[in-house]
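In structure tokens, one chain follows: the form predicted on its own.
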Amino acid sequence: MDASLKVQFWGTRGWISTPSLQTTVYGGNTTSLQVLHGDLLVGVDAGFGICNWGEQLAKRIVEKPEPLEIHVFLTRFHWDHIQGLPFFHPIYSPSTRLHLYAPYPKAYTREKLEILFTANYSPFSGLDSMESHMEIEEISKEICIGDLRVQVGEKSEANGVPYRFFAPDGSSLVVAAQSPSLPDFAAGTDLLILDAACTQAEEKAGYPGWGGGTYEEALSLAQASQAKRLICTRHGPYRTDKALFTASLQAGFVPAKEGEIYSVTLSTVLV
């Protein structure tokens, strides 16, 4: 069993999904990623990218029926962070135990997610109509999933909440939006995964980044955090592969690729 810490991006786009021939390299699904550590099934956010993860897990359910214990941490309740949840295949399996974590009271989280499952907006009849065993859990400061330790940072209305994942060997990764308090929370992390939508010049010119932050700000936060590596994700919805590649070369950052697996402590991209 591989106990090293890795991350796989299932969705890398912000705000709206943008599947097209112009987004095949870096991806067009809204935000979702998986933290890989041993046999644990741990994810962050449930944009439409989580449907791809669900497809992979569905094969395990069908080919070799087994109970799945899945943990999903929600950074916020904006549509691009939750809209894939009703279409996550394991949610229909009675052998699935799905834990949904957010730093809010359980009733508040349920209220925010329930709208996805109401008959007014979908063919479902509520969260409780799903066949999986679902548990909504409030997380305040820290929680352990097996031997993976998860810390919760300062939450805000605009930036959601950052999460930091620690493996037993001390390696860590942080998943977050850009915020002034981030350097303290992410200090010395091996891998910092930050939202970034455009350059500062594009932001000033009116690029529709909708508050996603700039590449320059992401790099500045990574330096202030003394993070060993930075990957930028939640790419702007109108950012083509070509434009993103060019921007990454000019600004000097690594853009997340949908489907790629990255080692937290190595510079190598694992396929």
The other form holds:
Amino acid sequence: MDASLKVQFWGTRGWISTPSLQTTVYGGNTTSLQVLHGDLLVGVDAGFGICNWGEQLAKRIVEKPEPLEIHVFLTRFHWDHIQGLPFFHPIYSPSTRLHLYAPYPKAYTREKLEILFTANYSPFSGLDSMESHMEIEEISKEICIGDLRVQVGEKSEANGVPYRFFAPDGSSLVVAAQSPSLPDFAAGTDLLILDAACTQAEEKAGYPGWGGGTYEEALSLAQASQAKRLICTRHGPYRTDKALFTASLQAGFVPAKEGEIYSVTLSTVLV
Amino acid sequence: MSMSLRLWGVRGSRPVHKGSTLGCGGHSTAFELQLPGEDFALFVDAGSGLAARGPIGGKSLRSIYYVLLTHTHWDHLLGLPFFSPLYEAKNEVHLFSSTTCRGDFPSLFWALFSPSYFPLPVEVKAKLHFHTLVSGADFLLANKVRVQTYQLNHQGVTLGYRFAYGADCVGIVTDHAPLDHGNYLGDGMPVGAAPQFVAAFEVGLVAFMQGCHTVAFDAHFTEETLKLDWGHSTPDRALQFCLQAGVKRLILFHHAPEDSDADIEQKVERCRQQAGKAEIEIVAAREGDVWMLR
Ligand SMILES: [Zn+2]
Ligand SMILES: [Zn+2]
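Moving from the form predicted on its own, what structure would you give for the form predicted in complex with its partner chain?
What follows is the entire complex, opening with the chain shown before.
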């Protein structure tokens, strides 16, 4: 069993999916990622990217039919963080148990997610009409999934909630939107995954990143956190590969690539 | 005076982005009826394809926009908040949807913009007009384009559209499932077996499509993968209706997100074989394509 900690991006785009030939390098599905550790199935957020993970899991169910236990941590209820949920293949299978975590009372989280499954907007008739067992769970501070320890940061309306995942060897990664309280929560982490949509200059000029945070701010937050490595994700919706590549060279950050697996500790970086 | 059909999004269920879908495209359903020389623009459905027109903040060329929705499922709706003409005060945007018994159209629309789901720091400034349509509607848009509707077999109330402008005529029939074995999905459709209903429905749909040069038809499934209660059709069914209605071009549309470009190519190829010597052109809906309607 692989005891190391890795992360795979399934969706890297903010606001809306942008499938196109100009987004094949960095990705065009709305935001979702998987935390890889041993046999655990753990994800963060459920934008449309989660559907490609779902297709992978669906194939696995066909090859090896056994119940799936899936854990998804939600950072926010914005469309681009939840909209993939009704189309996540495993929820059509009665042997799937899907845990949805958020630091809110269950009824509140349920109410927020229910709209995705209502008959107004979907061919379904509510969350409970799906075949899998979906369990909404309220979390605070910390929770363990197997030997993976998950810390829950401070939540806010604007920035949602950050999560920090620890492997037993102490290595960790943080998934977060930019927020002033981040350096404490992410202090010394091996890998910091932050939202960032554009440069400061572009933000001033009205780039439609709409508050996704700038690369410069992401870099200074990473520095303040003494994070060993930073990856920026939730790319601006109309950002082409070329523009993103150029910006990453100029500002000096690593943009998340959809489909790519990143090791959390530098000694085992996969190139 | 001519009308052409532009495909902004051809995918069903959800937008999808991966290497194997780049050829046909991954945006969910949106069409534009291009009407050169008119002072209004006309769109059908508001899936993510509608957002592919460009970012919010762009300057729109016209000031009157019509957006007609087949129904309000996510794949046909989620691009609407990214429709840039909504954010310009100079514009009038007319939004059309079916009447549904599950909540009114304006509240369905505004829920998309609710700050807890969509914290966009810009404001909808266009003057909005909400219109609800029933099956069998027949009216003129801007005194120029004749619009007719027909309720399809799909969850809720889903409308097929027929547009006629000058000598050009096009049909958009999505989403729609076969009515086999009492599979009646639409609101108001009879529960239980009613063979007369099926016959009347099918005759009605053929009559509705008659005169259309081109029809974009729901071909989400194949006969092998068909899941009746999911509310979608197959190339075979699409072809049968088009042949009966004398349609000249069938655009297989609403591709399943799981289908690769190769899968879609195969679907088209088999449908062409099925059509044999019949005089009909069969093509796959491909993002960015523009079809003349003659
Ligand atoms: Zn659809
Ligand atoms: Zn539908």
